[in-house]
Structures are given as structure tokens and as C-alpha cells.
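Listed next as C-alpha cells is one chain, alone, in the form predicted on its own.
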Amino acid sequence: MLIAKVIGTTVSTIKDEKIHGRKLLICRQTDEKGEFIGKPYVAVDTVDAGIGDLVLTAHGSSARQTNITDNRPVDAVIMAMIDTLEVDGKVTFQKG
């Protein structure tokens, strides 16, 4: 799993029928402090996330393990929204 921030949305009117009706969000990996460290990527949203949310994403075959993405052509999925991050006893992120 990776920590990422949702930075945008994408619209695709022509896509594989197995992902019709699924929201595709642009994410970018962050460190535990919320600082960007990776390149943007698109992930299928399974938790109704939105721009600005800090989320957990799964990739590769793990991305196809949710009820929504099972046996679908996805490589990244948003499978949780983060409420709080605590590292070494310090809260580094608090939703709200």
C-alpha cells in the first residue's frame, strides 16, 4: 500500500466495459508528512474519495482484490481514506 493524495480527476468516455461507471482519480504518492515523492497516476476509486483527500492505494495484482475491481483491468485502486497519520508518536496528518 502507498500513501497518496488525490490531486485531480480524469474522464474517459471510451473505456473497457468492466470499468464503466467507475470514478478515476489522479493520485500522487506522498511520504508520511504529506510531501509529494512520486509521479502522478490514475487509480479506480472505491471509497468515494475527492480532490485533496489523503488515501491508501494498492497496486498491481493487489489492486484487483476489492469487490469493485475483482477481475477488472486495473493497476491502482483507492481502497481507504486516511483520517490520521501518526509517526513516532507524533500526528503528521489529521483530516479535517
Contents of the next structure:
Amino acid sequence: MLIAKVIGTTVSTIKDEKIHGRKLLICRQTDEKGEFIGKPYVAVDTVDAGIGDLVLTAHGSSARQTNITDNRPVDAVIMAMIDTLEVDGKVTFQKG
Amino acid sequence: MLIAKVIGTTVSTIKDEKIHGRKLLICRQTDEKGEFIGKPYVAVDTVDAGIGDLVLTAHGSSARQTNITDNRPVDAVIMAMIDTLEVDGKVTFQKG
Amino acid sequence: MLIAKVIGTTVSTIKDEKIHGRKLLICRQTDEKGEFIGKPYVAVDTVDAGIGDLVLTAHGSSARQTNITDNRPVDAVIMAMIDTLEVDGKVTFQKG
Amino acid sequence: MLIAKVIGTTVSTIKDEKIHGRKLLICRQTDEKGEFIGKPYVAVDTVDAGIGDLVLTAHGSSARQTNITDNRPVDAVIMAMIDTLEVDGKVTFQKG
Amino acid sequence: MLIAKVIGTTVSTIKDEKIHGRKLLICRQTDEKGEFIGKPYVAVDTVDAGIGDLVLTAHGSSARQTNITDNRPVDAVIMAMIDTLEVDGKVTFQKG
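Having seen the form predicted on its own, could you give me the form predicted together with a further copy of the same chain?
And the full complex, kicking off with our chain again.
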């Protein structure tokens, strides 16, 4: 999984019928401190995440292993909200 | 999913029989403003996208989860047209 | 799918029994003009491609969705020969 | 598989129900000497790994082929602890 | 598939039960001449490869399509030994 920050939202009227009603959020990969290190991508939300939240995203076929994404044409899913990250015994991120 | 802009078309006479009749479009990844950040790739269209449209593309096995791409040898699909992208409360892209 | 040029051939005597008789070609990713932009990789040919041909390759599990590659340990397949690529209304590649 | 070092831990209260009870560790890819060469990512532990351990991680759908990860929305798994790495006849890493 | 050279071996006592008895070799991607172009990764051997051999590796779910890797948590497999590589009509690699 990637550590990522939710940075934005998407609106799509015309889309595959299987993704109607799914919330698609713009994410960017971060490091263990929550600092951006990657390009933006879009993931389906399953944990009611909001802008600024640090989350974990699963990719590829693994993104379809939730009740919300099963058999749908999506390749990234937000499957956990991050409360705390700790590296070498020190807290590097703590949800505000 | 990747945010991408449709930039072109492909014509192929000789191809796997399972992709006959599928429209294969050339896309390039963009950021949340629609600015190019990636190399060109080819995706199957399922939403009647046109040149210049900003779209979402799903990759890998997820690209085969639509009626148009099911069981076919394709690894990228355009599964949504983007109307609006919003980052940190500001509209970064609006369909013209 | 990636746009790629076929640049070479491979010979392997010792290999998994499921790929005996499959033609494995060396490809390199190109842009929409046919200019190289990537590293070499090897794909199974399903369209009788030759050296110098511009082709499309599908990757991952999608590479196993042809009659020639089904259930075999291969992760890239040439599934179309490119006749023409057109970007923003201009032909960027035309088969010679 | 990637060679990686376990560098940290994650805590998530809100997450997909299928990953409750799974230990999610922060890893970073290393080379054959255990030197970091990649960005951090998060993998499910199946071998009781600890901070500082050198491990192997499997990715994508392969990450779901263990009893602990089967059918769950996770795309990386720690499936082996590394005792020794040897390159060109020399030991490049030995577990302390 | 990637062209790769086998550079080393791994020893793991604690590992997922499904990979017991599998030989895990350290590989590095090469170009068509056998020159290194990538980072090290670990693949399951199915062709009795040795240190210094040039091989093909298949990745992702395709790595599980051999009798030796079926349903196991591995994402890379050595599925062919390379005898000869030829680019543009010239031999670029010949097994010694």
C-alpha cells in the first residue's frame, strides 16, 4: 500500500455504469512524515476520507477486494485512514 | 486511476480478434490542472471520449471490468470523463 | 497499452514448458512518433510482427487474454500492429 | 519480490473490515547489501517481522496468496525474513 | 518479460509455508547486451539457473502460471534461460 494524502475531488457525469455513486478522490503519495513524494492519482474512497487526511491506498486487483469496489473498473482504493505513523521508535505523523 | 488527456487515435488492421471494433485512443497522464506529466499510452474508450478530453483511466486487470473490455487483452481503459477537478477547495480543472 | 517498436529476437532452449513454440520478441517503448522512450522488454508475438514494426503491447494479466498466451507465464503480449498514429489531427506515424 | 527493510509501524482505527487485526508495517526497498534505494510503502506482515529486519515483499495479486491476506484489499505482503544474501559468491548481508 | 542477470542467492528460514523448497534468486534487469540497467529484485527459479546466467523473468500474476509457483505469494519468476539475443540482425548476447 502507499501512504497518501487526499488532496481533492473529482466530478464525472459520463462514466462506466459500475462506478456510479462511488466517491473518487485525488490523492498524492507521501513519505512517512506526510510529505509529498509522488504524482496525483485518483482512488475510490471506502472510509469516508476528507481533504487533508493521510490514508493508505491499495492498487491493482487488490483495489477491487472491498464491497464497494468489487468487480468494478477501478485500480486504486482508499482502504484505511492513518492515525499514527512511527519510524524507528519516533512518531513521524499523528492525525491532528 | 490516472488523470489523463486524450491526445490522439490509433489505426490497426492486424490485431487480436478480441479487440476488433474497440476504439483505442492515445492518452497522456496529467496533473490535477490538466498539465502533462507522463508518457503516451493507449487505452480502450468506453465513454465516447474525444481528442482534448480530460478522462480517468484504470489499468491492469481493472481495465477488463467493463462490458466493452471483459476478457480482452487490454490493460488500460477510459472509464470516466472528467467534468471538474477541485484541489484544496479550488477548481483546478473545469470542462470547457 | 504501450506503443513499442520490435527491435530483436530471443532464443531460449531451456524454458517453462508452457511457452514452448511461442515467439518472444524484444521491444522498446516509443512515443507517438515512434521515437524510443523506454528500456527493452520481451513480449510474446500474436500478430506475426517483424523487426522494425510499431506495435501495441498489453501487460500484466491482460497479456494472458489471447489464445496464444492463456494461462502461460508471460506478462507482455504484442496484440496489435500499428498502421497509423494521429495526434491533434496530424499523422505522427504511418507504416511504411 | 523486493528486498526491503522494515522501518516502522502504522496505526489505523478506521479501515476496511477485511484488514482488521492485520499488522501493517512500513518498509523501504533496499539493494542486496541492505542499503535503502526506494520510497516507503506499507505491507502486511505474515512472518512476525520487527523494525530493522530485512525481508522479502511480494506485490500485487501475489500479495493475496497467503492465509492472512487472502481476498483482502492489500497489495504488498512480507512473506519471508532474510537470513543471508550472497552476490557473486560473497555474503552481502547477514542477519545480526 | 524483463531480460535479467542472476547475481545472487537468498537464504530465508522463516517464510510463508507455500514457498518452502522454492529457490529464490537475486536478479538485476539488463539491456539487450546483458548490461545492468535496473535495481536488484528476487525471483523464483524454475529453470535451474545459476549465477551469471541471463534469463527472462515474468512478473505479477503471470509469475504464478508455472507448476512451481501456482497459488504462491511470489511476484517474479525466472521462466526461461537466454541462449541468444539479436537486435537489428546482430547478435548482442550469446551464452558463453
